[in-house]
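One chain is shown next in structure tokens, namely the form predicted on its own.
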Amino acid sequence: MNNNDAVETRITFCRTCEATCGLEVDVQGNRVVDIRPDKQHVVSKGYSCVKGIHFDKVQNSPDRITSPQKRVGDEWHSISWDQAIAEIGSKIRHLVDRHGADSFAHLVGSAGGANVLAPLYRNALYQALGSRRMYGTGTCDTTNKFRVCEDMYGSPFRLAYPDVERTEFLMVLGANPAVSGNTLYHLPGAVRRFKAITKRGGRVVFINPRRIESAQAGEHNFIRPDTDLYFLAAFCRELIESGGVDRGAIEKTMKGFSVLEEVVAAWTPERQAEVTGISADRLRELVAAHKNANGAALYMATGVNQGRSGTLCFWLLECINAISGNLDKPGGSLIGEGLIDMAKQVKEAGTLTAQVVREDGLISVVGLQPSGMLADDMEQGRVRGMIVEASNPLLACSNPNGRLDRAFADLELLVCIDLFRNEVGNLAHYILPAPTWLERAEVPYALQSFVGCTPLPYMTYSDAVVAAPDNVRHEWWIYSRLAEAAGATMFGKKWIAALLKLNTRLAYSSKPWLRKLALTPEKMLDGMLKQGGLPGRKKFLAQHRHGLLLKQNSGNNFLGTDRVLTGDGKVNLAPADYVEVFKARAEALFADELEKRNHFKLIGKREIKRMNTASANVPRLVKDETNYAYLAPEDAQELGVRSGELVDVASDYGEISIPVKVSDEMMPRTVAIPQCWGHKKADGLSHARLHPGVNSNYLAGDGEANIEALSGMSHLSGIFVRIKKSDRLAVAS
């Protein structure tokens, strides 16, 4: 870079999680000198956390990959793309033809879901290989709510949102927006918009066993980790015993009925009280609030998904929703519209819906089988090779005491694709680099763009912001040359396979004239915004840099409509599978709850400086060594110990030692541990290195035992666990 460089403004959109928040970044010379809020963003307003306007930190990090890596014993090579594709591809058509398409699986993060373009050539890579083996960290926190969707809706891709600008009551369950954004829907600024319903005289409820940094935007109710189902069934029950349902809509426009009201007949307020800790009075107190609301919506998400009964824990709260007038209705919980009708393409296709591909009976969700089974697929040689996206699985997933590092370690072929070597990649076999988000055009998430999940509907597009690193390649061209060297025919149709080859090689020519030959991820999204009825990209930055508000969701568009996509068109309220694992299953969970009421639970913790693994590299954001175990001061003085000192935390899976922090936040026997710490062998993260912290995933079991069934989920949330103070000397004041 020459100092000389003059600084050029440009305006683009964040991609680290769903808020999408508008950004400004200052460029000199093609290198990020800074970042700050979008103050005429339609929608962020001027909002940004702190990960986004520090992502230059991750832009520019010495530590990133820039070149493709290559691991010989301990040491790592830079070799071509040209080597590195070839010995990939005919380590690929080595496994299939040796082992069979499914031995070659795909794991991709939660990153990977900024990416629009990624997947179409990811699965068309999968699918022309024949391999359905594709596991993602979606069965770590949402999976639950895509099957739930496709059951009730018709289509995985039928996603509800709270219409937060109209709302007079919102309950948030096991989610912090404040910290975290919001999972599957978009809404920068979540605070404020929070408050903005209190304002108008509405309320906004917090249901959560730690009092959450969301919690400043309306009142919050402690509730024991894991138990929502006996909450959510019981308010569910106290509505329709109290009048709070709507006959005529749910006798024109749903079905199962009679059948959820003998499901949730037994849960009294009473009854949940025993468990859940919250008092009948206090749920019919809640119940009668959300009746009188001129529109309500309740909404859930990471802590509650994470539990031993998400799906079923979704399916209640979507039933309080639609029985109780609020589905499809302003200020309730709506049904968005995206540039393409994403819900009824893959409810045709079919390839992304709810199926058994496996040997053992579990669930795919879309696309994705269960991540707690990784450890157990490559043991048991089902996987012997993979390609990790976006993803460090080793923190990211139940791995009971690292059983997962071992399994990774003895694959035949390992590949990340990724911006860094982390912890995965330190057992990888090869490291692809790919682009940041600043250095790929890009429309919001497929969630937001083509599902219509936002409350304030608009669109934005970004060009690049500077260009990527020379020796760098964009996902969409590695799976094309992979499949290439591989023999593989990607969209299954030869002369389809022959100008993805052309392409590949236009796009990263010498020559710049031939460069602009090529279909680029420019052109792709030029045409998904002019399919939407949108202006072209050209038109969109001239006109629209800032984001172009759409037509408001008035609501009344879905129930009683073809956008019902369940065959009868009716919302379906008592899907056959998750009427049997209740009945099978709420009674005994119940007793065990009760039995094991004065054990501690498990919880995560969000941490506003960190986003999973992403963000452990970056020094202004991350300065503690460690993470901490979060504990009520009465826990604490029972156990005692003081904030810094160490205690044991042990499972029936693992056990790990940690520091405590005594915070009144928390409610009794309940600790809660930041997720994603971990880093003492990420030599190839210089900053994260030094501030290790502890895997509390390692408490966290794995294998069928510890699968819902229902969505392929991992149980991560409410785990039970034995504490004592640790023999070993405290770690801080």
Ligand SMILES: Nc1nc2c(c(=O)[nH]1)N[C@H]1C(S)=C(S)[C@@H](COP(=O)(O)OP(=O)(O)OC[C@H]3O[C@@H](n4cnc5c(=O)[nH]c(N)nc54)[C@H](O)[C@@H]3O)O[C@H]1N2
Contents of the next structure:
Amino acid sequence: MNNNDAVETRITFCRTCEATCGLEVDVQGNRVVDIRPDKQHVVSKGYSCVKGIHFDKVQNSPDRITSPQKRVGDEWHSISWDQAIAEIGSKIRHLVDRHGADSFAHLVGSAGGANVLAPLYRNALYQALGSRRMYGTGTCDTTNKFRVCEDMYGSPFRLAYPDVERTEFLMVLGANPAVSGNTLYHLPGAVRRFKAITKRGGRVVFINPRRIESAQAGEHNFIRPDTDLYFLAAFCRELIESGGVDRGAIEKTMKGFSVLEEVVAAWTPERQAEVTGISADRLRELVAAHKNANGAALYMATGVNQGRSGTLCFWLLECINAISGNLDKPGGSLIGEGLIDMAKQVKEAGTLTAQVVREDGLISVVGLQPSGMLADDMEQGRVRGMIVEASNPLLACSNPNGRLDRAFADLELLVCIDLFRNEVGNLAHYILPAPTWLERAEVPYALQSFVGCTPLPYMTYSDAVVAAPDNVRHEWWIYSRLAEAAGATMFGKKWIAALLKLNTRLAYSSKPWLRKLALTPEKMLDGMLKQGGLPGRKKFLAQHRHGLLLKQNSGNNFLGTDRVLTGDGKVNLAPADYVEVFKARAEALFADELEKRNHFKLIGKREIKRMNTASANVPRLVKDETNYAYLAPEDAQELGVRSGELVDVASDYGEISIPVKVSDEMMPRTVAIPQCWGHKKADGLSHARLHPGVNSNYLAGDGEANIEALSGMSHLSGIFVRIKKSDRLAVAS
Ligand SMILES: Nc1nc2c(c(=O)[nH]1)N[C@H]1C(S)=C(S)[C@@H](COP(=O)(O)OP(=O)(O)OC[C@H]3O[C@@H](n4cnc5c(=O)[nH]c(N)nc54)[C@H](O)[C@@H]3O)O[C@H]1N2
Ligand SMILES: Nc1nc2c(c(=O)[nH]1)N[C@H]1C(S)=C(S)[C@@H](COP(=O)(O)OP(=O)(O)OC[C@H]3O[C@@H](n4cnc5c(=O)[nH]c(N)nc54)[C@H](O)[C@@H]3O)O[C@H]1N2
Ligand code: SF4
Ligand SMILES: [Mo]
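Okay, that is the form predicted on its own; can I get the form predicted together with the named molecule now?
What follows is the whole complex; the chain from before opens it.
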């Protein structure tokens, strides 16, 4: 950057979380110097959070990796791309030939979800190698939902969203949109929109073991962690009992109602109250309000997904939306339309549908094997090499007492594609530098652009705001080159592989006229926009820089149409596997809950200034040296601890010591610990290293016993723990 360079303002959108807020970015030379909310963005209208406007600190961080790195012993060396690709390619080939294709795995993290083109190339590489050993932190947040969508509606991506703009009754379980920005549906500035519901006479109800930030926009109800199954079963039963179901719609467009009715029959409001802490009267009152609303929607997210019954919970929640006549109805829950019908394409291709490809019979959902099996698979030699793209599994995944650290350290080949050398990067043999989202052309997340999960449908497109450093390469390029070097034919055709080879050379040619010939992400996205019947890239940049509002979803376009992909065109209210698992487990888990009702349960806590592990290195965002264990005042008193004092928290899997914060936001007998801390080994992250905190996932179990069998989800919330005042001295207050 030259200080005399003019400052130019470019319009883009944030891709740190799924809210995809519009941003204005000041660029001087090729350097980002300021980021502000875009007041003219058609949906976010000037809303953004601190993570978006401070992304320049990630972008410009001196810790960023800007050339391929190779570890030799404990030392890191910069190497050329040619060397990196050739060495990694031949090692992949060696592993595949010697130990079978599945010995070479992949793990993708949440930031990978914002990259709309990378999955095409990533999947093509692994298909070409013949490896199905793909993991993702998707099995930490949401594969239960995809499983249910597949069984009820016929495709994992036929996903409904709450019609927040028109609803009169919204009930949110296990989500905190004020902090998280929502997940699996896209809507920035959630609090403002929830407040608008109350203002027009509707109700917004949060069901959560912590009185969350979102609750400022509605009512809050405590629920004992991981008991939502009983609340939802009783809600469903009460709805049926009190005549709150639309029998006409059920008869015409759904199947399995009588089985559903039988499944929930035993779960009276009184019975659920014994474990949830929500009184029978309160539940009845909520059902009555739901019934009387002209448009009602239930929504749930990670807090419930990460429990022991995430799939069953989402099934019952979707059933409530459907049988009450609110599915496909304005103000209820709607099924959107994207640029392409990704749900249908995925159904037809069959590759991402739920299936068993593992030798132990555990399920893969949307192509992802359970991340809770990572350590087992590595220790038992099923996995010997891995690419980790945009993830930090040592902090994010179940890691009982550090078991994952040891397993990753023993891999024969570990390659990380990242912006930084994070904790898992420390253990890698190679780190390949990737661009940030400011350096990528993109349309918003796939679920927004290609599935249409957004209450305010719109489309936007952004070119890269700045050029990536010279020696940084896009994921699509890395995967194409690795395929070539490992002798794998992407997309199954030699001529396509030859074109891809040519394209990787053209895209980074030193001659501008050759670069112009490359099939770039810009050109691919231009094609997608046009295929969706929208203006192409150039028009978007010239005329719709702040987004283009699309037709509002009027509902009545799903049920009874060929968009229901179940084969017979009916929504399935009683998938046989779910009924079986419910019958086998519900009573036993209930008995367990009753027996342990006085035990502590651990939940997570997202913080507005932190994006999982990825913003931990930004000094402006992270000032505390550590995270804390949040405890209700009566629990703290009983344990004899005050804010700042240390407690020892132990589960059946691990033990940590952490300082306490006493908070009346907490439900008694619940402890909340912000996850994705524990940076003690982060020598590639100069700030995070000094603010390490404690890794709460040392307390989470892994292996088959801690995986939800229907969806492969890890059990990360509602973990039974024991707490006592620590004998050790507090390091922070
Ligand atoms: N106990 C508990 N554990 C949890 C959760 C919980 O609620 N409770 N939540 C779970 C959930 S939902 C998730 S998604 C995981 C999150 O964990 P992960 O999915 O592993 O994601 P992050 O920590 O966000 O990101 C990890 C890395 O991505 C890199 N990165 C950022 N942007 C890019 C990019 O554009 N390209 C590339 N190549 N790299 C990039 C960052 O530098 C960082 O090193 O944690 C899970 N863990
Ligand atoms: N600021 C910020 N934003 C983020 C992220 C981040 O790390 N920081 N991560 C992003 C990612 S990867 C994701 S997947 C999304 C997740 O988005 P959300 O699902 O909205 O995530 P959380 O804010 O963790 O909300 C989960 C809530 O569930 C509650 N909870 C825990 N256990 C239970 C339970 O058993 N029952 C019920 N009813 N509630 C329970 C917790 O108290 C918490 O409030 O957020 C994304 N946005
Ligand atoms: S809410 Fe999400 S998308 Fe919006 S600015 Fe914050 S991190 Fe970015
Ligand atoms: Mo996530």
